[in-house]
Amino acid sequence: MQYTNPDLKFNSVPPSGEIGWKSPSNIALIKYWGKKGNQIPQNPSLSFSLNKAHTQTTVQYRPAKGNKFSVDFLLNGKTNAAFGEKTTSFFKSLSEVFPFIRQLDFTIHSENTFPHSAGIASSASGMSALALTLCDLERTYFHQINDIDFFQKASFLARLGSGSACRSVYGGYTIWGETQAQNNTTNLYAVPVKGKVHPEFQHFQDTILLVETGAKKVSSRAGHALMNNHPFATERFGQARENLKILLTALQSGDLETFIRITESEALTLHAMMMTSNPSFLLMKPETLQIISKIQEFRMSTGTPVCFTLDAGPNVHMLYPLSAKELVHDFLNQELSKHTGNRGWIEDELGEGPQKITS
C-alpha cells in the first residue's frame, strides 16, 4: 500500500488552526508480541477498544518559522521533551505521506485519563490520536475522503508510530494481522470484526486494577525485539493464530467459557514469553498474582463469568459481561481492593472508538 503524495502541500501561506481527537486505549485478547520489518506483527491480534481510558490530543498548527518544522509537546499541561522527540520522529517518518508537515510548526497538548507507561497501552491511544489529526488536516485542506478510507489510512499510519495503535482507530472488537479467520485482514492496518458479536459481548466490562502506576522497567519495544531469537517464538506465533480463530467464534456464538479459557491463556502466555526470553524479565508483581488467583477462585466458587487479562505490565484487566457487574463489584470491594492500595482502579467498558473534539 502506498500513501505517498507529493501534492499534499500548501501552495500559498500555510494556515493556522487547531484540530483535536480523543482516541481510546485498547486491550488485546489475542496478544501481539514480536514484530518484523516496519511494524509488521509476527502474529495476528484481536482486541477491544476501551471507553474511559483514552488520550485527548489537540494539535495547534501554524506556518513554520524556518525550513524545518518544530514540535512542542505538552503532556497534562507540562512540556515533555521525550514525547516531543518521539512525535518529531513520527512526523518526520510521515513527511512523504503528508508533505505539508514540513510547512508547519506544531504545539501539541495531550492528556491521558490513565497512568502513562504502566501497561495500559498509552502509546496506542496517543499515536492513534496523532494519526487521526494528521488525516483530518488532509481532509480539511486538500480533499474529502470517505470514512472507510479515512480510518483505514489513520490505522495504517498509527501502526508506524506504535503497532497496537492501529487497533485504537476503531471501536468495538478489532483484528490486526493476517488471519484465515476473517477474509479482509492485513498486517498493514487493523479492521473491525466482521459479523454480529453476540449480545453477551456487546457491553463487556473491563475493570483495570492498578497494581503499579509507574513506568515499566522494560519497554514494549524492547520486549518485542527479544522475540527475534526466542526459543519458543515459532510455537507461540502458531498458538496465537489458532487461538484467534477459536476466540472469534466464541465472540459470535456467546461462548463465555471458551472466551475465558482463551483470554486467560493468552495473558499468561504473553508473560511467559517475557520470562523465558534472553535476557528474561518479569513485569508481574506479587499483587498481580494475588489478584489473578482470587479472580479464578471467585469464578470457580460462584460460577460468575469473570476472567482476567494482562497487558505488558503488572496491572490486571478484569473482564466480565454487564449482567455480572453487581456481583463482580461486590467481590472487587470486598476482596480485590486491598491489593491496589491508594492507586485504586479504572471502571471501563467496551467503547465506540475515537471522537473528534475540536473543529
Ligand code: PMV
Given for the second form:
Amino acid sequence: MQYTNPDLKFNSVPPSGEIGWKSPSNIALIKYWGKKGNQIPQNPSLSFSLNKAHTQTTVQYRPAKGNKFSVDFLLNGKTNAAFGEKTTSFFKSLSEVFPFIRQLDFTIHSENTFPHSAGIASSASGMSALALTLCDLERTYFHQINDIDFFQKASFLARLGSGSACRSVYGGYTIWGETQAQNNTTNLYAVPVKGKVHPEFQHFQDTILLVETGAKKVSSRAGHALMNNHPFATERFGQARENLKILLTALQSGDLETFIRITESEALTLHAMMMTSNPSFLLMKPETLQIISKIQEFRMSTGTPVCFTLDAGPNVHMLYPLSAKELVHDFLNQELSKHTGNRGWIEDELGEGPQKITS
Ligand code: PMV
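Form predicted on its own done, so how does the form predicted in complex with this ligand look?
Full assembly next; the chain just shown is listed first.
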C-alpha cells in the first residue's frame, strides 16, 4: 500500500485553524510482541478499545514561518520537549504522505484522561489521535474521503507511530495482522472484528489495578527487539495465530470459559517471553501475583466469569462481563484493594472508539 501523494500541498498561502480528536487506549487480549521491517507484527493481535482511558489532542496549525515545520507540544498544559521531539520525527516520517506538513507550524495540546504515570500505554491513544487529526486535515482541505478509507488510512499511519495505536482508531474489538480467522485482515492496519460479538462481550468491563505507577522498565521498542533472537519465537508466533482463531470464535459464540483460558494464557505467555529473553525482564511484582492468584481462586470458588490480562508491566487488567459487576466489585473492595495501596484502580470498559472534538 502506498500513501505517498505529492499533490497534498497548498498551492497558495496555507490556512490557520485547529482540529482535534479524542482517541482511546486499548487492551490487547491476543498480544503483539515481536515485529519486523517497518512496524510489521510477527503475529496478529486482537484488542478492545477502552472508554475512559483516552487522549484528547488538538492540533493548531498556521503557515510555517521558515521553510521547515515546527512543533510545540503541550501535555496537560505544560510544554513537553520529549513528546515534541517524538511528534516532530513522526511528522517528518509522514512528510511524503502529507507534504502539507512542511508548510505549517503546529501547536499541539494533548491531555490524557488517565494519569500519565498510571502505566497505561498512552502511545496508543496519543498516536491514534494524531494520525486521525492529520487525516482530517487532508479531508478538510484537499478532498472528500469516505469513512472506511479515512479510518483505514488513520490506522495505517498510527501503526507507523506506535504499533498497537493502529487498533485504537476503532471502537469495540479490533484485529491487527493477517489471520485466516477473518478475511479482510492485514499487517498494515487494523480492522474491526466482523459480524456480531456475543452480548456477553459487548459491555465488557476492565478494572485496571495499579500495582506500580512509575515509568515503564522496558520500552516497547526494546521489548519487541527481544523477540528477534528469542529461542521460543517461532512457537510463540504460531501459538498467537492459533489463539486468535479460538478467541474470535469464543467472542462470537459467547464462550466465556474459552475466552478466560486464552486471555490469561496470552498474558502469562507475554511475561514468560520477557522472562526467557536475553537480557531477561521480570516485570510482575509480588502484588501482581497476589492479585492474579486471588482472581483465579475467586473464579474457581464462586464460578464468577472474571479473569485478568497484563500489559508489559506489573498492573493487572481485571476483565469481566457487565452482568458480573456487582459480585466483582464486592470482591475488589474486600480482597484486592489491599494490594493496590493508595494507588487504587481505574474503572474502565469497552468503548465506542475515537471522536472528533472540534467542529
Ligand atoms: O504498540 P507497542 O509497540 O507499544 O507494543 C504494545 C505491546 C503490548 O502492549 C505488550 C501488547 C499489545 O498488543 O498491545
